[in-house]
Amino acid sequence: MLLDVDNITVHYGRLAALRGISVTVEEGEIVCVVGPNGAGKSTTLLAISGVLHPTDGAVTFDGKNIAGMSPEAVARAGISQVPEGRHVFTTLNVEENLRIGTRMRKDRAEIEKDYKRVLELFPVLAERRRQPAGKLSGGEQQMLVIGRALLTSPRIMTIDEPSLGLAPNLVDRVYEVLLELRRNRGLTLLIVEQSSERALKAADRLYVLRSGEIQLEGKAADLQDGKRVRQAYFGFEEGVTHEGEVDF
């Protein structure tokens, strides 16, 4: 098991944002965590990356408990996070943004090889490498932050809402790249998504998170009809109406 999130609880003050959730990721897998707004999806990634520290449970990466480690130490261990909202340094150009991802590395020859690979993967970044990142489109910025994360040389990449705010054709392109990274480079991916339909197409396995608890987990191939996913996502069965709710 490459990543094992075991029964963690995370609090914001007195509020329990996560209550005893467990998520596992095998090396080479694509695992998606889906759920509505406020479900705790981003909190899960922040607990893995070291930004938040669980009040209970363990986060184990490659056999080592990393719960409580600093974000920098987690990144050095091989976990790279692509945060929600495409956080780019708007006044720096594309190349400068990308090279920020190499700041913890010392292997200069490999860095240059990886930098060239990222530009090959995202030709638009090569074309605009001297352009301020703030002038890129939303889709181009998403490619930039993925490229920057790749330059940390991660063993696993966690990505928070890669489709947020993007046009459907750009979402398709982002996911094509993610699938290519797994297929050609063996990169392990843990993706948080609001769209269960999108997640089912991309993932090997799926978790549905609602109100800080795991409601459903399983292989994406076994959940393709979407019925159990929607029931877990919304918290009621299709075709069963309650006051104030819409009948599917």
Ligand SMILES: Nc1ncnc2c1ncn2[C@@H]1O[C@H](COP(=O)(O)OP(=O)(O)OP(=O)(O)O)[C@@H](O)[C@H]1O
Given for the second form:
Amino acid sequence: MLLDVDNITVHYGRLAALRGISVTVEEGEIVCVVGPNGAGKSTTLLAISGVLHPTDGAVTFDGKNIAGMSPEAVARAGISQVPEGRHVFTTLNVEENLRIGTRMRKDRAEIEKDYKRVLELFPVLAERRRQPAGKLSGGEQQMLVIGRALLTSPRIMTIDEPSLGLAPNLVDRVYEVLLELRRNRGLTLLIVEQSSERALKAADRLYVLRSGEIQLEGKAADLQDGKRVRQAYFGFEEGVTHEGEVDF
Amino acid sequence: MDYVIQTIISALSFGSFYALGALGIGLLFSVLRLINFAHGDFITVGGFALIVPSSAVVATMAIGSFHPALLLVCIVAIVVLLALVSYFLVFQHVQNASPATMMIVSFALGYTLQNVIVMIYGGRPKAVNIFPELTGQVQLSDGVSVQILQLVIIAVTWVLLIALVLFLRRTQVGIQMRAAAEDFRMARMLGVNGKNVIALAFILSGGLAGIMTLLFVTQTGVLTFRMGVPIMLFFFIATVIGGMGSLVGAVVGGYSVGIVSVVLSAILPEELRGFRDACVFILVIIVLLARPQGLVLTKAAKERV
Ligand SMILES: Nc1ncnc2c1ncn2[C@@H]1O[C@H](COP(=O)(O)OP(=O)(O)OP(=O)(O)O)[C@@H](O)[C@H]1O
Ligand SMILES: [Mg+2]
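Show the form predicted in complex with this ligand, please, because up to now only the form predicted on its own has appeared in this conversation.
So here's everything in the complex, that chain up top.
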């Protein structure tokens, strides 16, 4: 197991945002965590990346306990995070954004090759290499932060709501890229999504998180009809809402 | 005409000095959200480091009697060290607290430094004389002469500004620092070592303070334990006017404050000159009423609204 989040509890002050949740990711897998607003999805990723520290439980990465490590140490260990809201450095140009995470890499010879590959993957970034990243559109910024995370040469990439604020065709493109990266490079992905539909399409396995607790987990293949996922997601029985009434 | 040129040079030199001060504060604020009110006292400590520690009324030069180059290196090193020590001993332990808490801690640090100085050196002002050649006048053209030091202050400021810009734009570490200033958490998630970036900001800020010590003490020729306080007030105002967290803003703010105060002393009638600082503050209030975010808006400032 590459990443093992074991029974963690995370507090904001006295409020428990996560209450003993467990998530695992195998090497090469795509795992999605879905859930409604305020479920604790972002909190889960922030706890993995060392921004938040669990008050209980363990986070093990590649056999090493990383709970309590600093974000930079977690990044160096090989977990790259694309947080909610993109977070490009607007005053740095596109190339500076892309390269900033390469400084911690030890395989210096590989960096230029990876850099070229990222520009091939996102030709629009190549064109706008010298422009301040703040000038990019939302979709381009999403490409930029994915490229930036890739350039840290991560063992696992975690992404928080890659579809946030993007037009549907751009969301499709982002997921195409993510699936392609897994296919071609065996990239391991932990994706947070609000849309369970999207998650069911992309993921190998799925967790439904609500109110700081895991409500359901399973293989995406076993959950394709969506009924159990919807129930876990909303926390009430099917039939209270009519099929198709809830858009997600 | 001579008077106008002299006033312009004087305004630029005051402005430069305040710009350097505001930069020192802005550097720390941009990565740490700390408004370091001890910055002025760092300058004071650098000044007292020139002389032999004693409460005697007449100061005996120690580092102050070194060869100018060595003197510069020693004083800058001492102030940098002081800045670093204050990070590791003090600010590091409150860096997750609110900006208000950090600011109060910096006040406390400043008072502590002042009191330590009083304990070691006594509370009386001490005359010192460094770089005497700089306090002379230089003839610019017929009848127009200005103090050499004023030109030196302007030149030193621009050399430091250009060096700082090159560092922040052209070096990997500088780029990391800009990234951290814009989004500290994201920078760390990309492997940028947060502690190193902050320590570096303290080093740069301390280095600026060290150089300012020498400019200031050459100008005033006297050391007092509270000498950092009034100038710190002007640095702070310059920082606020320029827009917190923007280095361009710090420079703009520094020059605005310097130029306005010199121009006011030049144009205010004799009876009102004593109220010059009051007039400056009134202008500050007006600027902030019109542009609460300062003259230069940064992304970091926007996000905090
Ligand atoms: N910085 C914070 N301080 C206090 N409470 C917070 C903070 N961030 C999140 N919370 C709370 O923790 C809970 C989980 O938040 P989290 O951001 O992890 O949810 P989420 O599943 O990512 O939601 P969304 O889909 O809206 O992004 C929510 O109740 C939220 O209000
Ligand atoms: Mg979220």
